[in-house]
Partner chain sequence: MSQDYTLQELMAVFIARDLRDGEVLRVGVAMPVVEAAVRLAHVMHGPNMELIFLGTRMNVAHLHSLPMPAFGWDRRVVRWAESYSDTGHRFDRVKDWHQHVFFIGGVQVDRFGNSNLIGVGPDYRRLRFRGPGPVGTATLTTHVGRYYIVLNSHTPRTLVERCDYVSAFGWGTGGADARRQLGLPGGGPKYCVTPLCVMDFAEGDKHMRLHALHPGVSQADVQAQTGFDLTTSQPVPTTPQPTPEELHVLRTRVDLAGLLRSTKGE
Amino acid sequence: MESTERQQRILGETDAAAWVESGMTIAVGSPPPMALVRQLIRRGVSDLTVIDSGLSLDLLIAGGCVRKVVSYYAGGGFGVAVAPSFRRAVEQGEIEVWECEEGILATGLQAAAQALPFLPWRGGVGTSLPQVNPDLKLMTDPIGGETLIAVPPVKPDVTLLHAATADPYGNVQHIGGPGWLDLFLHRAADRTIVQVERIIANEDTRANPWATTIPSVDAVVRAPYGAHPYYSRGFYVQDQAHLQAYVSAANASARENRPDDLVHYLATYCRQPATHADYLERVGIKRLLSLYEY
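Now I need the structure of the chain on its own, in the form predicted together with its partner chain.
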């Protein structure tokens, strides 16, 4: 489309989530962009390969979206050592795991970003990782003859992130720095969508360009409280009671064959609310305002 004006990159969460199609590889940042994650479940996307850890991964599995998991950690919390839906689905053989480790995953994402066929990494030499994940190849370093692991590119079609602010042209600024693997997930991906607490003016970006953590992402979604029930630094802490309720429901479904609470959770918080604002109404303003940081 010809235009004489610079194109804004603000999208509604439903339009943005529609970028993700069944069968794609997606990556989910930290804190998880839960407004977008819930939209994927609502849309009934399936057969995804998901690069994620923790309970956002678990929710996507519970919501039926996942065929394959690329994860270095799927912990549960609240007395549950392993994310319940992840554990059940893997034990039942319903989903496949691309077994990796934090350093190995970062290396694979870096290889994708740099358009390399592989990058070497030492962590994992001597372990079972190359056996349980045949894509990880033991190699002999051609210079010094050392044994290393060749990690192939890990390349998301779409990366979904949450951040504090962005301007209409996709310049993202974090409060407290980007999470865990966010910059890797962005650099490796074909396209990145970032949901933010606030959209700021381009003048504000230019007033402090050093603060821009990710320039020029493909889409910006305004989602205040969008990481709920997780935290958003500078805005709110994570909602322990809500997360605990989810873990209990997922655990009852996975371990005790009592799926009612999980079915109810998915309906109430993921499938019925048409928009993020509808979700927030269900959580309730008193609960949201109780999650202040200090």
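Show the other one: the form predicted alone, since we just had the form predicted together with its partner chain.
Next comes a single chain, given without company.
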């Protein structure tokens, strides 16, 4: 008699990261799944189109993974108006930027999710966005006559997310809800990988089904402290000192012609640690335990 057991979707970090191949389009949620981001740098994946914002995007650029950026904001969020590796790569013509604002990005993701050639959007009408991004086309609403922007699909091959928990079958639960674009990124993608702080039993999922934010993702990666140096709601706060150390190293490379600082950071925290557990050992248990929310 054939087994009717459901397929478990738990993967190791290296197996999950292997889904991302050079030249693909990937999306990174918020907070970013940094364990997976570091795995991509470690593997030397390149020529990616990356839908992301903040310093996780900057780290992928610093690691040599990025050819094209789709982003509404490439900054640090704590006094870093423009992320340093992003600025340097754009100024030197090393990466292409698909200019947009948040609403345009969400509209493009929704068009991909619905398998539509475009969706209309009001945001950006009257700005220079259609000039700097020729993929955005001005159009006239055939019903009301209003000028709108036609936004083409923005489709990731793989979306990478971080969440609080998931059961073995890919039913994901966040604490305090997902990052605001996470659901758009998931629906638009061919496949979604979610790294989580804890794996929970399917019985726990069924006991509180309304807490499930994303059902049946393609892969789940167990990664305690997996968002570090970012926060994970219900588990730990952002490691400002670590993020500032990265920004200082990236600034030294981009502005002061001291690339060794950034090379040292990437080697210490991305390339030399073979696994996420090795990375956590580099950070140190005292630092990690200091990041509890309460």
